[in-house]
Amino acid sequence: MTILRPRFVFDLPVEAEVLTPENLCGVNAERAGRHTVAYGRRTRLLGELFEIDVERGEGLVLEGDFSRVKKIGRAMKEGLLVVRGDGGMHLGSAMSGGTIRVEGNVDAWAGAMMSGGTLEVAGSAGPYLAGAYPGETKGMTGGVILVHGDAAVRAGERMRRGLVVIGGRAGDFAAVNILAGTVVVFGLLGARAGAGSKRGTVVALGGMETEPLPTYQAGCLYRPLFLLPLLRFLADRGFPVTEAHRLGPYRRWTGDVTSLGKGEILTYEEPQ
């Protein structure tokens, strides 16, 4: 196991796509220290800013605040990434394999266009989180993202494929542009979910701030028995499923009619 700890606050912010367990798991903390990253407008050595200590176990742990510090685990292919406090924006970013868990929050891009693997945040997620970057036309591709906080705007945009579940809110323009997937939202999902779907899945248990947009079609008031098993794996992952939700009623509508307009929006609602 190879934990990083900071060697001081950071007043810039770091570049450091290095940090992940196949560059720095199995050597020693000389070799470790001697990957450079961008602090500021200037490259360093990893040592330079981190500390870092060689101990048994398994895994990359990055002890202390990252929040300043970019695209940890971008890339990433396999192994284990622990975050013990917030981590910064691209975190996971095009990771392709691997398991990253962050103990506190993470900002923006988080998960960006990555294609396999698991990103558990224990906290809340900024913008854009399974997002697609400027120009590309595809989000997340695969792989499974669990955040037990709130998400800001864009999550899931362009998503082709894989999971995204929020366990708190969701801000406007959840799941814009959603080629296909599914996102699961536990508290209030924010206004205008699905614009321009083509396809995919979208679960609302606690409810929307507003209806639909008029491009979507009300339809009927049914029990999705394909939910089952989903809500039970995310109640063994420490999600708020209850009873209810697995009895329904779900409310179905359909959409984005100015797209293909396949997707589908399914939103709980109390029994009478």
Second form
Amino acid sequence: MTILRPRFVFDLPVEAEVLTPENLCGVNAERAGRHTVAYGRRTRLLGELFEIDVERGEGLVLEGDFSRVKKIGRAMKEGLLVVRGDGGMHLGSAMSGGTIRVEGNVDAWAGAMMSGGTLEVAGSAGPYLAGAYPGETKGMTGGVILVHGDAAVRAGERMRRGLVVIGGRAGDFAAVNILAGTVVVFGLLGARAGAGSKRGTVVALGGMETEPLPTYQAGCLYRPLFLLPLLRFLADRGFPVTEAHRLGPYRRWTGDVTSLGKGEILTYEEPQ
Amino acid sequence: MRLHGVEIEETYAEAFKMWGTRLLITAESPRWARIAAEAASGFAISVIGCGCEAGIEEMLPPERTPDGRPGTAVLLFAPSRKDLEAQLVLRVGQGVMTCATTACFCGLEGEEAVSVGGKLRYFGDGYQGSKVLGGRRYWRIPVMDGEFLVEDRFAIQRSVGGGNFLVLAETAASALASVEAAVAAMEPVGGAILPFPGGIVRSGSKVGSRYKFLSASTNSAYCPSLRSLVATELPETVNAVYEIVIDGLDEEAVRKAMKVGIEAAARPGVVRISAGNYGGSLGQYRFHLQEIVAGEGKEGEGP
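If the structure you just shared is the form predicted alone, then what does the corresponding form predicted in complex with its partner chain look like?
Below is the entire complex, every chain and molecule, led by the chain shown above.
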């Protein structure tokens, strides 16, 4: 296990896509410290910014305040990365495998363009969770993102595949322009969710701030069977799944008719 | 060898390589899970005439199913991968998808797999959708009570079909009581099923017949009514014979089921317990009765 702790409070952003288990696990502290990162406009050695310890155990552990450290776990392919605190922007972006666990909050673009692996955040996420960078046609294309707190605006934008779960509230424009994939929100789902959706599923377990867009049409009230294994999976990971969630019923809204129109928003409704 | 006063003949059951899989069928209630399982495993008695052999392995409580609903585990066996895939698509499509409230999951892990939901999805006529969870793809097919959920691919594995033993008894009543006791003892054994009606075979068969169009015919050597007409295998005191056939996901499951079955079948009124084989020329597995009863299963007997 390789442990990194900031040597001082960063007053400039750090860009550190080198912070992956592939780069820093299995090497000694001196060698790990020779990697370079950007500190503001300057290039610095990793060892100048972070205290590095190698101990017995698995994975890469980041201890302390990493909220100004960007691109943690970027393009990570395998292994375990644990952030014992907050993580900065672009955390886990473009990751294709392995597991990232964040014990605090994450900033914008967490899991953006992710294609595989698991990103789990105990706290809340900033804007563009699992999002697509400007100019990109597809956002997340695989993997699982589990956020136990809230997510800010545009979570899951343009996602193509994969699962995004938000334990709290989701900001406006969640799952906007999604091509496929699933976004599950346990708290209140913000306005204009699923706008421009082609396929894909948004599950609102805690109600919607506003009615779905007029380009969504109300369908039946039923119990979608695919939710049952999904809810079991989420219950096992500490999400507040209730028996009522399992039983439903759910109102199915289909849209967005301005796009392909095969998307759906499933809203949990209290039984009459 | 004698067990509870019953002769255990020094012979072996000859069994065959099969491909097998396990279906987990869930539904709103145990009743509907069982109905679907019975439909899917119905008329799957013998590969000779049914294309596959299948049976209910066990009823499952909600905590043991992927979706937390009551369920049924069904084992299905066929001679080849291709046959197994075809039978799965037919039986899940006709027996499970048509049944109210059901969903169907694969109950095996493994690399070898065949497409089931991936073929049934077209029933959705373009409105089907898939979801991937835990590396497994599920198809959601819209149906009239909501949606039918079925796993995309079902893992399959090399299995054993045709493990068997024969109960030779003094009367039809004592033969039936013996095999009923055997079936009751064998049903709880995991990984194995008894594909025949009630787990019992009345019309045991031999290979070939005097008719060109018929590849299997009545096992005349074990028919009491033919004792005076053919080279019989029946002692004088025997007037009824039943067979129990066992299919298992592996040799161990078949061996275990045979052991508990033979032990339960050896009871008053039974003269001998034997087994069906073809001189060892057709099957890839041999299950020696006396070794099984003595708990000395030969691991090296299979291919």
